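The form predicted alone is given below as one chain in structure tokens.
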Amino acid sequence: MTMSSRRQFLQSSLLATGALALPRTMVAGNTIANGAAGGRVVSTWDFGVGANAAAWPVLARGGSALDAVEAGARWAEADLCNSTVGHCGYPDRDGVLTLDASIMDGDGRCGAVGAIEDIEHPVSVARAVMEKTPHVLLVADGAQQFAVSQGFEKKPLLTDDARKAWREWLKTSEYRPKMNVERTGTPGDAHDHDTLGILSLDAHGKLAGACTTSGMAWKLHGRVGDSPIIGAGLYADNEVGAATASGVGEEMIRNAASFLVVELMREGRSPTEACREAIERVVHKRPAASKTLQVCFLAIDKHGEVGAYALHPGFVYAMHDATPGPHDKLIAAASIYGGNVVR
């Protein structure tokens, strides 16, 4: 997508900043948010538009929301050729692209892999873990040895750009993270932290999220971020809600975030409420790098309220639901630093 068709996009479909809070129905025994009522899916970022696409039909027939953030997932991976999600991901230092996900359901099962090289789906590996292992996380060769011996096909992923990228790269080898931009496809950009995560609420009342990510462009190898680690990257809770987390990982790890924002909801905070809170313990405990950083946190509850926030402006989210009209929706989070949201 050039830059003017994407400002276009976001002109268009742009419809609030911050929460998504609507008018509240019965629906078979749960209090669920007008529109959720046959589910409701939220991802990061402008490609969660896709992932959403993916994901709604799944609960458009009913099916769960597990299954639904799963499939959303999957087509991030496989379909999306994004520099820090899948297949183009960007490589580390040492241009060996390895990935990170996981998969949680609402009742307490929750799945992951990180740093796993050659193997496509890695989330589909860490539903797998979450379903026939009794572990949560399984890394690097152990993740790639279980992953095969589940049927998974072992093959290269980094393709001929990502190559291309890592080799300018290697002329200079300045390692600095930036906070997310206008995707140039230049070495060192917001490539190095956009993550997909994905959320869903299905027509039972039930919640999931998954998060798949090829973590920070040039990082060293072995480094593992936030998006595997359950209730840093993710956490969902059938009983309150759930949450993900985009940005620098290591502030999510730091702050067990994604758990933090639940456990705010917990606490009777609305979702917008408790990632603005999230973000500013983030700023709290790390003012100077807080300058820096971009830490991006999006929610939903288990009535169907979304809500979301960043500490630096420019993160956006999709969601779909069954509410009548455009059924594809891209949000502008609010954030904490003022400044205009980057496109």
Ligand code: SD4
Second form
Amino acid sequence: MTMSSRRQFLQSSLLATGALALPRTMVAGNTIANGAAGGRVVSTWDFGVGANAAAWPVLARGGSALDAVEAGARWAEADLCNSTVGHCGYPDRDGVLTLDASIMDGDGRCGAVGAIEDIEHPVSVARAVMEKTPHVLLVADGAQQFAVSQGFEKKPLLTDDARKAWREWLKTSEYRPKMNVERTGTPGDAHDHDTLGILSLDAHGKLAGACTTSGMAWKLHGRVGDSPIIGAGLYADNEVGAATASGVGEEMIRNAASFLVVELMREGRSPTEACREAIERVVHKRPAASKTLQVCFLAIDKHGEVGAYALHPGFVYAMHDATPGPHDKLIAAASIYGGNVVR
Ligand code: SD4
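The block above covers the form predicted alone; next, return the form predicted together with this ligand.
The next block holds the full complex; its first chain is the one shown before.
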């Protein structure tokens, strides 16, 4: 899909304001007895619509949340319109594209890769780390060697557009992450950071999540963000719920933020309340910095209730389930600064 047809497609999606409040009902046996019957998948940002569409068939045929989130993340990694995830991501300040990804099952199993180069599907390498090694996180050359040993193809990923944007950036060489800029398709004018965080509840009442990103464009070579750090960019616990994050990852790492969101839900907060409280923690720790950068959380509880919150307006997430009506819902999250703005 071209950039403009993608925009039209997204514009025709249902945009609603505020977090989605679904009835909090109990999971009856193996069936989710509310609007999430058959499962539900939620993903960060507008490209979450495509990720959800790739994940949904897995849930619809009774597959696992884990398989669903991997399918959704792989779609985003291969998306040729996305300058912030996977194949078309923007590089670091040395012109090197390094990717971060993680995956977590609600039963506690998890795997991740950080700063991996030349491998198209880091989320699947993360899953292999989880399933085939005694470890959780592999980074850089070691992660790549492991990927190749598992049959992943090594190939150069940096696109001409990304290289062009990097050359443009070199003219100023200023590291100043942009907040919620429009995706115009002009090199240098695209988002310089946005992660695909995807969470799913399957028809069996099990949760899983995945996170995949090229991280912050123009970062220092070797920088790893929150996305592959379990508890920072992603956390899932079948007993409670799951959470993921997008935005400037250093804030998520400082606050163990996705773990915090899940723990707040464990204490009884709704997903929206938990995300809001985690955002407040970010503000409390670094009030001045919080005015200039974006942080966003997305959460789902074990009943399928979904919530989100951001520091600044502009954060949208996508939701897909079996309820009748339009399936590609884009929902604008509320924010601490500036209320709700749908772009
Ligand atoms: C990172 N959290 O590497 C990622 C980037 C991102 O919205 O999601 N930006 O810090």
